[in-house]
Amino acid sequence: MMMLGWTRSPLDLIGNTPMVKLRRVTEGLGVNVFVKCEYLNPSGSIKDRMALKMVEEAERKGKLKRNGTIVEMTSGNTGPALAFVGSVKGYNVHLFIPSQWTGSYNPENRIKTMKLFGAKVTPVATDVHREMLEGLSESEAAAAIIAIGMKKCYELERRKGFWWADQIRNMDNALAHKESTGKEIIEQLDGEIDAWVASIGTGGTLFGVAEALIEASVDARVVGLEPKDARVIEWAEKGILNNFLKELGVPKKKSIVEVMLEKGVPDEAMTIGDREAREMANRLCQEEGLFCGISSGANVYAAIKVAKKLGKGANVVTVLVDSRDRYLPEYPNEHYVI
């Protein structure tokens, strides 16, 4: 019987996730859709990769020191990831999360996870910003609420002992995926990749992997996805998020999405609705045995569409971002959230 080895730290369990070729949901299409099982990371999502990279770079640069506090605004998976990394490394973690956001959004399970890892979690109250939120579209209101949470992080970071991860504007987020996720994907598929598909969110995953593909001279089409009620490309192109941050007194800094767009990534952007994402996530659970969440469903739904366009024999890769249990408080109307 082969003996299993051991690891010095749970942080060593981040990454090197398996790749699975889908069978039943692509049956009869003549295409190959591969999914990287990122929900198998220790805290349950792909965000473990960037959380560790951002924290370790902050340590290296002297921005995060012993007994320090990590602060961040999160709508979903970054919170548990930072709480996990912070707990292992011995830092305090203070997270802000929307109390109400878009669609049927209910972060109850994500909040429980953050707290179980020892983080302090504060809901973002919008009452004092009623005037700013009046007359906004759903997508604009989502950006405004993110900006309000970012202001709280900025205010804390100005105090001694606090470090703001600033995932939306921290390029170490994208670098994590260039150095790990992207390289793993290329190795696992021997560079035979016709398209790379992923939800945008902060832009870190999509852009980081895209940069790895470009650096390795892999000629793959890059397709980014957005929910209908949180159009982050529009936030960047029209300066929507930056305008809210300026109004709130947060200094300007380019976001990852802005840098990504300047470099011509993605080649194509798609908008995916809750129903399509949810139905595909259900199929992945029931037909493939993959217990992944709603953004993973969106990724696979889009990956199949892209594969069909590319034609028979195409190799399309995407990621299963997180686990389904994060969305259970919303069941059966789970929301596709960035």
Ligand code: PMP
Given for the second form:
Amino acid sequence: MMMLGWTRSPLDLIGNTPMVKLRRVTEGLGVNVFVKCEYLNPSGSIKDRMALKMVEEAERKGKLKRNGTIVEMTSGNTGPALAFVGSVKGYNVHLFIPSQWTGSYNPENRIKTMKLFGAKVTPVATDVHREMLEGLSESEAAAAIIAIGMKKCYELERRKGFWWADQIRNMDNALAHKESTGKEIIEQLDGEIDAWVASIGTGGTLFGVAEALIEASVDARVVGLEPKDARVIEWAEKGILNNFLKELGVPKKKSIVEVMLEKGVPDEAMTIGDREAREMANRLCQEEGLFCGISSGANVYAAIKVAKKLGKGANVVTVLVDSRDRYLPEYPNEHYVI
Ligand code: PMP
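Shown: the form predicted alone; wanted: the form predicted together with this ligand:
Then the entire complex follows, led off by the chain already shown.
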């Protein structure tokens, strides 16, 4: 008997996610909005793709060795993804969450998921940098908090046996999406894509897929989204994140968003608020049966807007980034976080 119906590793479950065409949410509009169901990845989000790629490349480049420890600063989906990949591959994973974030929104389920995959999770105290945080706008404060988390990882990485994934500045993050997410999207839609829309956190997803589209000569409009309280494009354009990193003594390195902007991506940027994102995420759940998180709601909200502007018959594609259960401690007032 040939036993072919099994897979060797849980890592093989990453990617090759299905693409669904929305029905009720787009009814009567005459446009096609396609969503790629990234919440079906094994740790519950699109981040599995980049976690695997970054770890494999770090292994290949000799930066991550047997019995090594992976460190990263995360609030959301990179934590569970690195914890999952690390546990399958036998690495220690130590994740840092700026303590401030446990106040403004509740990452309880994300933290529990990281711990269940065997990671150590430690809050990073931000109050020691109280002066740096004083008088900042909400968006600037988010950048400062990220910089504080990055400093913690930088300090650890200088010790033997530690590797910092540095998702914001690690180009292998974007490469993962160029080679897997982007390639799959082009294949699934046979290159018939008029616009590609995605939220920007690190920018890995938006830029990686955009690069795949450019390489395949698919002439699609690229639209990037920022949450109102984390203006990542502005952080790069005005050097906001870099200034905080400099103040904290973290050596400079280009971020994915900086590289992306230099290459003229995206064609358009939109800022989306909590309410629009959450309401669309609710509709996706109730009307389409798609149990996705809040940034997925933002993605679809914007994708519909873009499709309407492009006109009848337009094909717009986006991703459903993560699963809604990640946000349930905040229900019914979940935040749009990236
Ligand atoms: N939405 C959610 C919920 C995320 O966790 C992230 C990444 N942290 C993003 C969007 C943005 O993805 P990227 O980092 O690839 O830009």
